[in-house]
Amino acid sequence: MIIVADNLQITDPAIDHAVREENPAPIRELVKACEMAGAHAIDINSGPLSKEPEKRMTFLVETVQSVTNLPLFIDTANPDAMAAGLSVCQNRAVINGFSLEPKKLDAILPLAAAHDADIIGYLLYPDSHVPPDAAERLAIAVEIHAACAGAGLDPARLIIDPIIAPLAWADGTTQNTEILALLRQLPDLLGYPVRTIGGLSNLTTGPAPREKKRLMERTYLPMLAASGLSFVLMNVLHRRSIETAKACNALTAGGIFSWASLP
């Protein structure tokens, strides 16, 4: 699994303040800490950026790439901000992301071909609701794949996000078991080794003791890895969770195992 840091979020008051004040220092320090912790890529989660979206996304992307060469996942629902971020991104870029929602099909998906970027497709209904099971998610995956082809995008550019469900939902454990089945079935369904990504923090959304949340992260991670997940989006500063992710990679990498590969 490629480990994508989800630590850089506009919902963090320190990051929000740094963006509003155009102060790069806190952002740079966070990105350097994420890379040192073991991140293979950085997600820049700017939220909708309703105020000065192009300017603020440009600031974020330029600030992050000033201290890392890692791939950048540009994570916003605002197409103007997305386009601005892509236009200044010198690192490898991934668009995070689009769904069957008409606005995203029309405004976000075409940016992938225009900027020669990978793109994440969310397995959501057009009204942004989450499907209840693997069968419904698989049907949406076929539509997402077709949408990419219709936009002139190489299917190899697509990364599918099945949408990990919060355990707090009434059917949260059932949905997340269904996701494991979906990860195993997707390559056969689409006819090629489609890449997948899961947002691990979704699993523990809602109030719960911190240590219990992290226990569930560490428990679900190996299940995702064994099911073939390509990318995991996670808080890389959760020390024991990142150790688990690295151990999963050591077990699934193939070849000769080395204890030196463990943290």
The other form holds:
There are 2 protein chains.
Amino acid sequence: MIIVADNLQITDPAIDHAVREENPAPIRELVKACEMAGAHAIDINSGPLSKEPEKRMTFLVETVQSVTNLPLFIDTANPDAMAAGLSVCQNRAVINGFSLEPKKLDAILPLAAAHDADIIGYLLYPDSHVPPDAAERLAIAVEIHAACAGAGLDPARLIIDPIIAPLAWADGTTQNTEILALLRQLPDLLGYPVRTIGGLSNLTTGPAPREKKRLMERTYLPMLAASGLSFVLMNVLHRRSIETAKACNALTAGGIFSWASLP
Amino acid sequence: MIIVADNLQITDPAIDHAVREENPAPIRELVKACEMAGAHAIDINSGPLSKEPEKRMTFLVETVQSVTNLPLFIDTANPDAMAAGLSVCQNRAVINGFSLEPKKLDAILPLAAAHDADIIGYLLYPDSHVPPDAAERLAIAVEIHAACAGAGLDPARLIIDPIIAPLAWADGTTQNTEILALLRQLPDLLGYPVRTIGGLSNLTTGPAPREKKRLMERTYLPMLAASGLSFVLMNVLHRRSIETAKACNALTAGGIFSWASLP
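Now show me the form predicted together with another copy of the chain, since the one above was the form predicted alone.
Zooming out: every chain and molecule, the one shown earlier first.
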């Protein structure tokens, strides 16, 4: 399981300010801290970037890759920002991401083939709603896969995101249990070892005591890992959660276990 | 997932001494602490009880049930001790357990039908060795199930223990990954929702730093829960591990999640 830091977000006021001021220092510090904590890749969540999208994403990507060689997940719904980020990205790039929404199919998906990049496909309806059950998720996975093939993209480039449900939803635990089954079924369904990603922070959105949120994060993560999740997008500065991620990898990687491999 | 305390063990010198002296106080205190911590059942691990097996097991069972109404797992390889314990047990009783070892088939398995008790079947060869791979485990599960039927026992009484492997074994992580798959396959293989149990403490036997042991315990437990484990036998006084067990139940129980349900 590859650990992707979700810490670099424009919704963080310090990051928003740094982007507006074109001040690289806070971004560099955060990225270095994520790599030190054990991140294998960095998600750059720039939001929609309604103002100067190309300039700001270029600044973000160049700032991040000035301090790390880790792969970068370029995380925006703005196709101009995405194209600009991909153009300047010298690290390995992953497009985060597309869905069956027509404007994403038209403007985001083609960037994967054009830039020879991996791309995340969200298991969402074309109107961006979350499917209600396992059967619908499977149907959407097939459509996402077909969309990639239709866009001339090698399906090996696709990473499917089943969209972890907030526990606060009335059927949150049911949906998240179904997602575990889906992760196990997808390779058989699509006929190849398709990769998958889950956004762990989504599990605990909404108001709740911090320690309980962390506990649920640490508990659901091994369930995802045991179900074959390829990438986890998570807050890598949650110390116990990243310990758990590393312990998951020690348990699922096969080979000889070593206590010394643990944090 | 039903949480069974493995804390009451004759290998604990205080418990050994209490049994020899027929002093119920330390046993009662321990059982009350386990119930307070969240145990749903108590395993009474008396060891082989080479001296006065009936008398000592009777003392143990009577002492435990004097302070709790929880189900009792009677955990001994000594058939005389097992029969004595079952005879005096007024709480719900589970026999822990039998295997394909001839003397267990002859002397332990028949006690289940005779005492109308659930019984744990260990996935071990008749010589008590651990099977090397998933295929052998499946074959033994079928034999264990057939042995129950042959003994006139309702298969619904059987609880299968796949024997969690110590991480210290060269193939420990591989075996434990196979056990997760086995837990998911067993109901289909045997054609009914057979119950399963795992001894979590076995994962971390051998020398290793305590905090790392606990981390692995907390990480493997959700994997077991997500794979459908029915009972976990664990040290319920490991505070963070029992928190994780409760969080597993909150995630897998279905229904509406409540943050207030968490420890």
